[in-house]
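Take a look at this single chain, the form predicted alone, given in structure tokens.
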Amino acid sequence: MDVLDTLADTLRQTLMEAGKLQKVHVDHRATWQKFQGHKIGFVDGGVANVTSLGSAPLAIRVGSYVVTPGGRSQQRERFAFDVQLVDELYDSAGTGVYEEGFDDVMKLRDAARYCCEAAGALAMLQSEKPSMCILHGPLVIPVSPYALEDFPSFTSSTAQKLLPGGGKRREGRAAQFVSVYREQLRMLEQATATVCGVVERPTSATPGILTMALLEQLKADGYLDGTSMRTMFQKLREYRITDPILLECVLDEAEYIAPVALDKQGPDNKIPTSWAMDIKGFPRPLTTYVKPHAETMPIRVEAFRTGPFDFSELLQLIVHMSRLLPRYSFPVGLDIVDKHAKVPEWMSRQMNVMLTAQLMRRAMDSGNPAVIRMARRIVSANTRDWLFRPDFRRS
């Protein structure tokens, strides 16, 4: 705690000297009058909990919630599902979800979810034309962990769904996650709306990427010497102090740090050589932390530079939306779309029933007794199920 207190105090004083500590003026009446009549869209994705024989069937839907503050008509709010996919999203001709070539199923699901949420944002921007689009989660993610030689491509039909209006048939490298996701971000960056992402969950990286960028920037501007910067880096690593923990002690209520354009794809030694040129071309979102309420942790905000609202106006809206949930302090529109997009357990169970029925039907159609026996064991208790494990109390 002593180390954290010293680091936070030093960083706060240095940020104030550099003019990088800013504050949102809290005035609900003025804020809502300012944004009155502007459509604001919120996007989030939900993944169903489905399992099946030796595979990872993916069931993803992306929900959107569009609201016009101050509107009084029945069209003031709109709920929709802009992307719904239940099938093999990846090409199984070679290595795919239904093959044995790629074992990290969670990476496949995460990559599909990121692309589906970006596709949902693009579809909502196209259909509703809001002034602002806010995603639940980071706006740009590090893609190097997914730029693997054996990482499967999306199917051609899936790639077309993920890039609304693209029209071009994508195969091979052009249909892989890095290529599709980069094209989606390019389209979002060029949108006429202000596009941003809001992250509520604390990160575990030490030192945090924003803190590292801030300290390097303060050193470059002459507000911090090299020895002090290296000492702070050492303490941050040694005591595992993350961005949210440090900035919780730095920021007061409604304060935020002047946004920094972050390259989230570094360091270079982690970028696969075959994808280096593509990955280095990813956009660098303006990133900051803002503390909406005195009793809650700061939240991370990432945004592109384009759109009708500048970064200070965006943070003004986010702070006032978050203060509508004082004990939770997170933009209320994202809380609404999160509940809208979540796949309930009863729906996951029904999907599992349908997948099981398809499995049995295909097994029966094969006419192979061994395949039929295997399918029966999959849908019923397996002989190595935990229910049948030996128990010394019963022996």
Contents of the next structure:
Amino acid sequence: MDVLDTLADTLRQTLMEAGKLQKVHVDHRATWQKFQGHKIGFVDGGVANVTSLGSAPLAIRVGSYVVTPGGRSQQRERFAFDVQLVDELYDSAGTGVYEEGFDDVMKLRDAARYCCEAAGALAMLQSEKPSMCILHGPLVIPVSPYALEDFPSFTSSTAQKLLPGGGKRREGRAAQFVSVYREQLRMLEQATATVCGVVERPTSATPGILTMALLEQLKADGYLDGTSMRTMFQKLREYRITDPILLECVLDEAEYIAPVALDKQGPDNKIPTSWAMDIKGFPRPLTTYVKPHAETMPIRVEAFRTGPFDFSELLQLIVHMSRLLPRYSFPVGLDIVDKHAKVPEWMSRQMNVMLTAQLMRRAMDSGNPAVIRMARRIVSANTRDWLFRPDFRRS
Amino acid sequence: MESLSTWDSIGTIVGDASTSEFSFILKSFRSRVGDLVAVPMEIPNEDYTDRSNIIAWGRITSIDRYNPFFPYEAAQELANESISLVDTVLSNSRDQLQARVLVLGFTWAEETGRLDLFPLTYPIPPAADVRYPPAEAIRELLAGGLEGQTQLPIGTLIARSDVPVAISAERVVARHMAILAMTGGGKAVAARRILRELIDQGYPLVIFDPHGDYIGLWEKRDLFPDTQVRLFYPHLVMAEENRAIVETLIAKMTEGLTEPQFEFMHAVMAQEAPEAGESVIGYIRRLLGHVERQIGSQSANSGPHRRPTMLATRRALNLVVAQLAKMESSNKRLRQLHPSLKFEQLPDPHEQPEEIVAPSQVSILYLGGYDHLTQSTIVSLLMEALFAHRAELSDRIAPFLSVVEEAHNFIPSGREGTDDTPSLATLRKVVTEGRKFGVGLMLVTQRPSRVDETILAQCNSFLVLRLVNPKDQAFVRSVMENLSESDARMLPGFGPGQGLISGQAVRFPLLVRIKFDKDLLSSRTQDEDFIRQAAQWKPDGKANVRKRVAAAADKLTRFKRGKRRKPN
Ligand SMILES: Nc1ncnc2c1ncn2[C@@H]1O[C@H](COP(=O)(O)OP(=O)(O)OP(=O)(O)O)[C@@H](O)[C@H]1O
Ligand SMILES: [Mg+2]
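One more: the block was the form predicted alone; return the form predicted in complex with its partner chain.
Zooming out: every chain and molecule, the one shown earlier first.
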């Protein structure tokens, strides 16, 4: 672990000298005083299989929770949710999505989930007009994996729904995931509220994109030379040191990295040429890692620039919300909306056994290897994974 | 039951559901602990070719309220930082009520009228709708369990005063019943309620009443014009078959008799046969005469018994007579406190049992003034005689129910170290064989854990009211096989007259509120009014004399023999 220690120490020192290590002053009273009367919204999606469906056992449930700290009235809290069936989202031109056509069910599900969550955030911004809207998960995902020729488009009515107040009728390419999601992000970016996403237990490549961006910047600012940077990249790769692992060692309690605008769409050579123009234009969220508590792993925060609160105030709120969930150290509002969006507790325990048995049988009947693979994963999943957070390894 | 669809939906089943238990999320303010609920569902029919619609019935045994969105960890942080939940982003509006339900059985959905209840053999479906049955449906369900039996209305369901609860007279009178509750729980009120219904049936009753709790039945006898209520005071009568019991009584009252002394007494008893109708005191006096004669006629140490042995035995018997006489007179004094009450001497149960047990007669035997041992002897003597009449099948007396208040004194558990209490053996016999001969017991006690376990366990019906003592609760659980844990947890929370009835007298365990027959209360002050008595208390006329004598006596103690008085 000498390598990790050395890397972390060096990075910490350099960040401090560059003024890129910031700290939230921990003070619950002052913090909650500051946010008193501000509506804060949380959005999360859950994926569940629904028995009554055929061989496409997936539904997406997007929940929202809006709360006003210090509120004393009945209106202090509002819960809502919306359920979508995956195979009704896509335009399968008469054939079931899962029977023929595109056979990577996971991709269909994940793409649908991202769009539904973004739509949930947009709907909330419109109806509740909160000061802040926090999503459970990344704010922007890499879209290349879904930019495929045969990836089905959403039906035009779905596209309409996914873009509340989104204007003209969409069809074909305009109704495909990349187009719809990009438009959603554009709308979120322009919102007057502070919009952000929080990722717990983030995973990343080695070296992680944030680390890479940081080192590049420090180099540009003259804090290190190109050779040192390349050596560091090499060691990070060699020892499989990801963003969270490195930053876990760099950060102290309540500290965070000065945010970096990150291009999450990856290197150009991975982007399908037919979509290159669209993907290049995706927004770059300000990204950071913060460690709300001394004993817990850092969490990743992604935000758009706009909104009534500046970045330090956002981080102040996130740290204090996370400290209300000290062991898990993750904004408690997201924990609440996560439970709310989840299929009820009872479905994930005993019912789970029955449902999954049924699901497995149906998957076998379908003969579709992707469905069977997915069903296997569900059957072996533990309670928390049961909901299938999309994994963020690609981000 | 066509109207099933109109029954209110009050929640949705969650979690594991089985054939015996389930939980459901209850809509706010729609039901309470103790309520009966229904779940319409399907079960496969016998040959598995089709399905049938049924209604599964259950009783709510507990309701938990919790906030599913409140992480425990947050509580610590809020407390440490002394911040209030509402100032943060935490949620407090989503309380959930989760009710636990014990499954009672099922009825066919199409059936109407008195409903047959069957054990559920196919699990309740998860996520099913839980319904709140109208009172009429519950009445039909409860009535179905008592078909062909005489119903004794005792009260209503705790949670629903519109649903009356009745118990089976047949099961109560022949198969024994226990009423258990801490003091003030409402045992006497409940017992009187049941007895009143049995009185209406003309069923013969014998009540052992140590505290006069049942004297109200005599005072209010006008309420029962067709029934004769008689108030007795004890009169211990000897009979050949009683010799052993009396011997036990004497032995126990004179604890400390040596073996030779006991042998001597035994020999004397063997020689003095009891005469018919002779009182126990009279008999012991006769024994004394015998001892006296033997002491006079026998020169020192010549006979089989040594003289000191005989003298000691005489002393012991004298003591027994004195004690019995004292208790008799204290019982008498207690009776005289209420001159309006007309007490009769208890007739000889061997010779005149029909005076004590007869249709449309209530016999109350007032035991006040006697110590536990003697009370127990009295009960034993009387029950032995009455039971013998029934067991001989001579039809000398009708079947009857006897009520034993303070049962822990009459059938104490072996742990109490009083296992040779005379009534223990008698009542054990009654509880095991009484069913054959039509002798029933109603056992009433505030200390169930001090009662003989095997006897209590033979009661086929239980009414358990408020019980706080953990030992008693644990004991009741061990004796009542079908008492669920959640039911047991309710026991300390019951108010007066609220309780759980279970066993053969009902179709399934029910939470009841016993009807309080205020008109049966005695006119005499119920609660001992010591505050008023103390305020009005004045020293008696001889108090001054007593004081003067005491002062003199005190002076006397200072004189010491053989020493000259010194001035001090
Ligand atoms: N069913 C009832 N409804 C309303 N009040 C009741 C009921 N039962 C009892 N009570 C109240 O509780 C009081 C005590 O009742 P009761 O004499 O039956 O208690 P108990 O269990 O026999 O007590 P103890 O062990 O002291 O004899 C009654 O006087 C009455 O006020
Ligand atoms: Mg009593």
